[in-house]
Every structure is written in structure tokens, then in C-alpha cells.
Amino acid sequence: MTSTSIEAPLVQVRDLVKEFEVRRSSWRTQATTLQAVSGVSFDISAGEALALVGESGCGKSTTARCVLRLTEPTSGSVRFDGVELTELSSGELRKARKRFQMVFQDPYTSLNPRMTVGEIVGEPLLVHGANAAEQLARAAELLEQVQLGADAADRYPHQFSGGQRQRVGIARALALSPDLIALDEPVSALDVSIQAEIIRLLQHLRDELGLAFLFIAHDLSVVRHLSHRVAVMYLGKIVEVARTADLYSRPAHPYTKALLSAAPIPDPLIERDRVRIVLTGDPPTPVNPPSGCRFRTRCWRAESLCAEVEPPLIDIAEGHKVACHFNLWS
């Protein structure tokens, strides 16, 4: 897959931070701070698919929500086509949202069960001033585009399978012809065969419409054929980012290596003989992350320096960055 030029990014995220106050019991308990996202930076070019991958709870979904301002970031900068989204008023943000949309993880709870599929898909058009006739015509067009057929417009979400409902969610996200779509684990709730169908649909839409994607996933095998670049996230921080082919062929961070070893390979001979890296223990709590490198408590290469100094995200090759004192290339 050829990487898209990143000379003029559509999205520029710099030092993004999101913290939540957590109270463990009663109102008398002093609140503690949960660091969900801790200084994340990345770019997405027009027409480029960037995958943000990591274990559950690492902050990747919160990052996507902050980028789209569905969740207000604590600090940092998010620029979309040169416009600072964190400074927009609610009215300005509403207009800007025509250009970026989101597809959610659960294709059932994200759809209103009391609305027909045609109404669901066309609702964004009504919000932005279209009339009912325009809504219905556009909905029929979009349902054809996601391979459901225009006759699906009169049915309700419960009449569709999980994969079909996710196609409805994708059609709704396309209604206003956005430039960027954030996809929050869009296939994790689906069977493997259905996952492949949705990935192929997204590939087709990306190429046909020139869409940029921010694809959130916990499984590296899911994003391999859809993304131009992959950013690996651990406990609120990006620890490695590279072009997809480079990251899969030669990962530099131990955590990336462990994730890749857990991803299934559709070849029984290779799958049987390959060595898996099993990470011991659960990820540390983001309420009290480890000093230095946050991955050091589970890393087989960690040394004393890792506890003392946080490794910066630095270039080790063109388009390849890693945050590790003793990375697999050293």
C-alpha cells in the first residue's frame, strides 16, 4: 500500500491531554486524576487512513472523541484543515462537524430503534437544513453505496443483522460528505467473516471518496489492509508509529512486537510454529502510571534507566518513530 503524502495534514493533533476526576466511594473521598490521554501527537493527511491500536483502556477511543470534540480535551491542540477546533464556539463547531463524522463500536445501540433506517441515515441532512425530499433521496443513495439497497430505508434497525446495522452507521456518517471519519472499533462486535466484508467496504469507500480515516482497534490484524500508517498506544501515550508495512515487518517497540505476536495468521503452518510473546500482568492503572516508561512493568527488556527517564518518541527511520530506550532495533 502506497503511503499518502503528509506534507499538508488534514488533521494535526499536538500534545493532546484528557484527564478525568475519579471518586472511589462517597462524596467525602478526595478525587484522584485519571490520565486517559497523556500528550498524544499525530497527523492525518487527506485521504490517509491512520490506525490507532492498543489494549482496551489505553485511551485510544478517548483520543478519537477528543479529536472530534465529542469529549472536551483537558489541554492540547487539534487543528482540522488549519482551524483550531478547541477554540470553536458551539455554533462554529456544529458547522465544522459536517466535515468529520464518527462510526461507533456497537452498531445497535448507536441507532435509534424508533426511527426507520432512511430517517437515521438522512437525519444529519435535516439538522443542517435539508428538506424531507432531499433527506429521503440522499438516504436511498447512501444505502446503495454501502450495499444495503434503497429498499432498506423503510425498515427498522432490529430487522437487520449486526453487519448490516454497521453499514447503516457508515451510511449515516457519509451523509454530509465528510473529509474525515473516525471509526471506533467498528468491527470488534462482528463475526470474523462479517469483519472482512466491512473492512472491504471501508477500503472501497476510502479509495472512491478520498476519505481520511482515524481507525481505532485493539487487534493489529484488523487494520493491516486498511491503514496507511499505524500508531500504537499504551496507557495514554503513543509508543510507536510507522507506515503499516514497516511496522508489521520490523516493529521496534517491545509492546508492538507483543501485539503482533498475538494477532492470528491465516496460515496453519506459520501459526503453529511461531513464537508468541505473552505479557505478564495487567496494564497499570492510569490513575497512578509507572514512572519513566509506562510499559516497563511488563517489558522483558526494561532496565533501571526505564524507571528513571521517560523515553521520548523519536525518529529511528523515515516515517518511523518509537519511544523506547532499548528498542528492538538497538
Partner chain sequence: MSLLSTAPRLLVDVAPRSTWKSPWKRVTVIAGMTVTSFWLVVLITLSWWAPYKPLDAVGGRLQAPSWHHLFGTDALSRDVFTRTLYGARQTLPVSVGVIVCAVTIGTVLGSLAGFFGGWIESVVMRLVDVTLAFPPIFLAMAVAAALGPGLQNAFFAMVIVWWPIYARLIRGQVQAVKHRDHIQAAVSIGATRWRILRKHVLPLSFTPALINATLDLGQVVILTATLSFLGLGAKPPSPEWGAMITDGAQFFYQWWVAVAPGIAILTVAMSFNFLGDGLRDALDVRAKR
Second form
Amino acid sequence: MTSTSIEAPLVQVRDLVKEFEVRRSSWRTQATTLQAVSGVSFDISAGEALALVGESGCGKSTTARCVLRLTEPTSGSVRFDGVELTELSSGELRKARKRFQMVFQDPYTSLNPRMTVGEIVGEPLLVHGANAAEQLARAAELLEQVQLGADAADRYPHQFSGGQRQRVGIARALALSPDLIALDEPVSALDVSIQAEIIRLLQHLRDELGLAFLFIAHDLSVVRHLSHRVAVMYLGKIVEVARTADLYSRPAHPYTKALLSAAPIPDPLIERDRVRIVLTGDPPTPVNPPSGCRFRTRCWRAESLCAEVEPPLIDIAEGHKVACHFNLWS
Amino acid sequence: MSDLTTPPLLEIRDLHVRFAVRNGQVHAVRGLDLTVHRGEVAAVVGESGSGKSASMLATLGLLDINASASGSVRFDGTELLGAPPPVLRSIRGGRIGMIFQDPMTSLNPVLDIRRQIAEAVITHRQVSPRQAESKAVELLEMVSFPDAVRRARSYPHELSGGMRQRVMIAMALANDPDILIADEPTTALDVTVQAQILDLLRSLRQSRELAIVLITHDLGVVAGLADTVNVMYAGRIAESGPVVDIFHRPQHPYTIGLLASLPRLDRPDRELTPIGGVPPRLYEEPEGCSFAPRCRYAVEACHEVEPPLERVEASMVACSVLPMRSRTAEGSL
Amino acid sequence: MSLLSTAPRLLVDVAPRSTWKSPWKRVTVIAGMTVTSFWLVVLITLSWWAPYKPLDAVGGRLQAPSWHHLFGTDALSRDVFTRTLYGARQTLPVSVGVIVCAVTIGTVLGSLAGFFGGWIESVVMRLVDVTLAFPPIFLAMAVAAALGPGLQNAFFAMVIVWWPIYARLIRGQVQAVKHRDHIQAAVSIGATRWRILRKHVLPLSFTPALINATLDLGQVVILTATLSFLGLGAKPPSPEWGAMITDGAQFFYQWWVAVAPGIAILTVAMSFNFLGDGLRDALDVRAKR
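Since the one above is the form predicted alone, can you give the form predicted together with its partner chain too?
Let us now look at the entire complex, which starts with that chain.
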């Protein structure tokens, strides 16, 4: 991690924390806090695709929304190209948003049903002061770029299929030529045969436009096709970060190993002979996380140390960090 | 694989399901043929709108009133389609168990899980409430519900998604069914929990010789559990056959395309090949083969005549081009 | 068995928008439209063809219906048919006005409350709660009585009674729409809060209010008549339906004096209900994504 080198990362997230207040029951008014994100730090370089992977409730989506300040983080720092986003006023933030955009999971609710596709794709430009003619021209260009065709502009979202709507969402995110796009499970709501199209499109855009991605996903096979680095989250914390190839070939954290072994492979000959690590139980609730290492309650390696000391996220190889007391490679 | 000479447990022939919608109707299932033998896991695979769930609801007589079904569904010799409601009720939850995608909405939020499972037992058998409740705890133990004796009094909202799905499976198994119809049983679950539930289903089918109809869109789940695979497209079977043949020697262009478009954990460098286009919406009958507009192998005839299911090697395939076969034939020459 | 009753419903992709399902629905909607347009035409063209003047004494007192006086005459020898038709000029504009004002105030306050939350919401919603705590007729009577009789004061009274209904409705809608992803998307492109409220939230929240407004129109017609009937609305000689029923109520055997305005109220209220019902089906909010 460098602060002054020429290749300062595009995004620097440090000790990000997000707490939500939850009321446990209606008659007891005392609020309990739930820590969805508990001190997460990572960098994204320009043009790099980082994936946040984990199961539902691990805080990956909340992290992304905090990075884009769609949700206010409770504490921590998010620097985007040197600018501290958490300290911007709402007016400054609106201007800064030009450079980071988001693609949402559900292509049905993420488009305004009362606006035409052209209006949806052109709105970011309108908001940032373009005139109608510019907006029209750019919308047509963008729709070509996501392979929908410029004549889609006059139609409404409900006239398109899920995959096509997701393309509209991507075109909207591209409109202001951002440096970073956060993708929140962009293909998980789509049918299998459509997913591949969107993955291909995203790969193409990433390479063509040099975009940085913050990619949120639970499907490890999709992640492998789209990201340069992967961060695995469990219960609000990052447990392992590595380059994609390293993570899949040499996972170090027990949870990463379990995740990889639980993801089914669509080949009956391989799938039936796999030795799999099946975790017992479910992830604990973030309202009351386990002491020490948060994964210890489901971990087959856990010892008394794990309950007492929380393992720090440390380098075990170049660009490979793990938060575990044991060296699982030996 | 079960003995093919014994009569099948569930036999669906030429099943049609039509839904009345605002401007006419949707022909969601267009002549489905499906055979499930005793002790066999038959997967029904397809994308949303392929008619996989509709055909199972029709089988169970659970269609909404705006839907109509025709054809034949024989379960162990009894015709289910058009059977009187009491007959259907005794078979559903009796000899046919069901589990659905979302266990939360399928469970009653104001009854504890022991009562709910007991309820399923009492509905079909002459037993005292006490017996039914002890049977319920037994069932929970069978589905590896941790600490079943004590936690049998929990309410659905106190359980995680995986635990709820175990409760659903326990309820489905309450009356020793011959067949379990599982509609996307793991779609709502996380991968590590999905692995647990799949393990459970695997061990149950072995210990109880349970036949399972596994309805899913997830080919990974299919690969791990199914004996036979039925690939549905636009309301019909595109291809069906033994699981290894479907995955390793797919014949129908749709199956081939589906497998080529799938991102795979074990093959990171493989280029994904999308199928392109979208499935037909079935407001009107497709002309010719319903896959032809998206098919890269389609010839002129494909747009005119809908191909019937025909045997190709170990599979049944509805395609008049059969690109793979012509390729191997050329190769062998 | 709980398992069966909650089997998942099949979601068939929503067909292109169309109109009413059953033939009966179509009949009621057409009837609603016909009656409404009849009253509209009457309202506009009445002064050119009305057989008499509404306040003129013509012929004898309390005459039974005849070809000269379709609905007879009242105690002051005025033509009941003419007065009933003229009544539309009082009731309909007042009712529409009440609804328009109530919807406007309700939408503004309700959407602010739902969108911004915080103290704005607390203030608006407490006001709504207080108003809705009273039965509408009593509150309208109390306010009208306090302001003094007259159609204008009745108008204000009814707006006060009605706006909270829309404020509550719109607030609920706004809160539901607020959490859709496309609102987040609008935030992420840097749109201002006003723009988001105007372009992304309100257009999606307004449909139920529109349907409700049409259904409520019938009720407001009845309430206007009620207030006048009780002497809190239109004052005597003016031909207002409620006031005319008050007149007619004194003459049991001369039924026509009260029945004519009664039929008018009935047809207007029913046709607005039919229209609202049809509108709900046509815009079917639930089926749209």
C-alpha cells in the first residue's frame, strides 16, 4: 500500500463500518445495532476488476453501496482518486458521482417503467447539464455500444426481456464515461442462456474502456470470468483477498475452500467424484457475531485460540492476504 | 437406474397447460412427455417460462383457476388429471411429497414446526395427536435437523432458510411418499447450505428408494443429483436422456448451447458462447421448431415443421438437424 | 394444510395492457361513462333548453308528474325536473373541486412526508391521524357549522375532511416506490432530490390516488347533498339536490319532490363508482412491474 507512488489506486477503502439499527421486537423499544460491515479495507486500481464474494448477509452489497455513498457508512474512509468521498457535501457528491456508477441486480425494478429507454439512458447526461440534442446522440451511441440498437430508444422497459433490460442498465451506467462501475449481482436474476451474453458484454466493456469494476456476486464461476482479484467476505469482514487465479487454485482460508467445494460443477462425472467440504449449520447472525474469528463456529479447524483472538488479514504471498491463524497450505 | 421393465411410477403423456390471460391464452406446456421410475431422480431443466413448474402444478392438480390442463398423468396406474379432489388430496402429501423454492411462504407462521409436521401426518393417517407429534420429531431427526427434540417447538421465523427447507422436506416425507416433487429446492439458499440440502436429498433417496422429480434451472445441481435429465424449452421436451449423455453427448442445439454458455468453475479459460435471442412467449403457437429462431444449425425445414421426439443413441431428441450426430457420422466415414 | 394453500402462484408474463375482463364489467363501465357524459352535457347546455327557470313559480303547487312537469312541481310551484337538472350545476363542480383540492393538498403533503421522512413526516402524519380520528360526516358538519352555512363553507369543510385520505395513500405509495432500485439508480447518477421525487417517485405513486379520486367523487356528491340536507350547505332557494330533498321530505304523499333529486344523486354516485372500478382494472397497478 502506497500513498504517494505514481500508481495510487483509484479507490482506497479503509476500515469501512456500517451499522444498522434493528428493533428486536415491537414492544421493546430499545434498539440493537447490527454491524453489516465491520472494518473492511481494500483498493481498486484503475482498470481493475475486484470481486466481493460471499453468501447472503455477508455485507458485500452494503460495502459496495457505502463505497458509492448510496448508503452512508457509519465510519471509515473511502478515497476515490484522492478525494475523500465520505466528507463531500451533497452538492459536491452529486458532481463527483459522474465518475462512479452502478448496475443493479434486478433489471425489472432498476428501470423507471414510465420512462423510455432513451430517456433512461440519457438521464445522467441531462442531470449533468447536457442539452437535448447531445443527450439523444449519446443515448443512441450507448445503446449501440451495449448491442441493443439505437431504435430501442423510443420503447419502454416492459417491451424488453430481462437480459435486454440489463443492457439498458449497463448503458445508463456508461453514459457519463465513469472510471468505476459497481455491479451488484448483475447476472444472477437472469436466465442461464442470457447470463453468458451479459458476462461477455461486461468483459468486452472492461477491456475496451479500461473501466474498473467493483463486482458483487455469490456465484464463484461467474466471478472467475469477470474479475482480476477476488475478496471473500464472511459476516462483514474480508477473510481472504487474492488474484483470481491464485484464489481458485490455492485457496488459503477454510471458508474459501468450503465455498469453492460447495459450488456445483455442471458435469456429472466430475461432480459425483468430488470430495467436498460440507459446512455444518448456517452463518451466524451479524447482530451477535462470534468472538474471535467469526468463522470459527462452522470451521473444522477451529481451536480455542480462534475464539479468543481475531486473526488479522495478513500477506501470505504476493498479493494474497488471509485472515486465519493457521497456515492451510502446509 | 431402475429396471425398465417395471411400469413407471409417474407417466406424463401429451400434457398441455393453457393459461387464460387478458388477451387470450398462453400455451405454457405444449405436449409434455415425462417418465419417472421408482427410485429414480429425474431432473426437469429449463429457463423461466419453459413450463417446468406449470407442468408439475398440473400433475398435482394445483393449477390456478385461470389454467386448464389436458393430456394424461398416470401415477402408479391412477389417472391424476381430472381425478376428483378427494383422490388428489389423498395422493398429494401422501404418496407424492412436494417441496417448493421458498420455504418461508410455504410454512404457516403461527404454528410451531412440530405441529405443522404433525398436521401433515394426521391429514393422511389415523393417529393420535401425541403419536403424530412424536413422529414429527422423528422426521426432523431424519432430515438431520440439529437438536430436533428441543428445537421442534420453534416457529418458522426463528429458523434460517436452510433449516426451513429441512422442515419442508420433513413434512413432504411425513407419509412415506414414493415420489418427491422438488421445485427449485435450493435456489433460495446459499451455496454452502445448498450443499447440505443436496447431501440430504442424496442420502434420502438412497435410504428410502425415493423417486425425485427435480425441477431446476441449475445444471450444477442436476449434475450432482439426477439420473435422467429432461431439458424443456418453450413448453416441450427438447431432449431427455441419462445424465451423462446429456452433459457429455448433448444432441439438441438448445442443450448444446446451454452447456456452452455456462460459466464453469473448473474451466476458467473457456470462452462463453451465448445462445443469443430470447425464448418465445407462447402467446401464439410457434411455427415449426420453437428453438429455430435462436438456433445456429437451423435449416429451412426447421421453421416449418415442429420435430417430434425421436430416439438418438440413449436419448430422446426433438430436432430434425441433429448437428452432433451428422458430425460424428462424418468423422466415422 | 398450509402447504397446499400457499403453493406458489404462477407468474405469467404480463400481457400487453388491455381493458376489462368480464362482459359485466364492460357494461358497468359503459353505463358509468354514459351517465357521466349525460350530466356533463346537461351541465353545460342546460340554460339553452331547460323548459323553465329553476326559481320561477310555474303552474300550481305540488302538482303530480305530467307532460308539462315531468317530475311535478314543489311547494312553491317550481318545476322539479328543471330544478333537478340545475342541481347538477351546484353539486358536480363542488364535488370535483373538493376532490381536486384534496388530491393536490394530499399529494403534496403526503409525498413530502413519505419521501423526506423525519420531522416533516411526523407533523403531516399526526395531522392526518387527528383528522381521520373523526367520522367524516361529523367533522364536515362541525367545520361547516363553525364556518356558517353556505355552499362555499361546505366546500372548505369537505376539503379538510378529505385531504388526509390522499396524504396517507400517497405517502404509503411513495414509501413503497422509494425503495425500488431505479430510485437508487437516479441517486447514483447524481440527480437532485427534487428531480427524483418529480420524475421517478410521483409518476409511479399517483395511479392509486387517481383511481381512489374517481371512486371518492361519488361519496363527495353524497356528502355535499348531506350537508345541504342538514342545512349546512346550499341555502334555500338555490336548487341543490340535498336541499331539495329537505323540502320534499315534508310532503310524504308528494313523493316526486324528493325522489327526483334522489335519483340524480343515485345515478351520479353510481356512475362515478363504475368509472373508478373500470379505471382500476384498466390501470391494473398490481399486474404491472
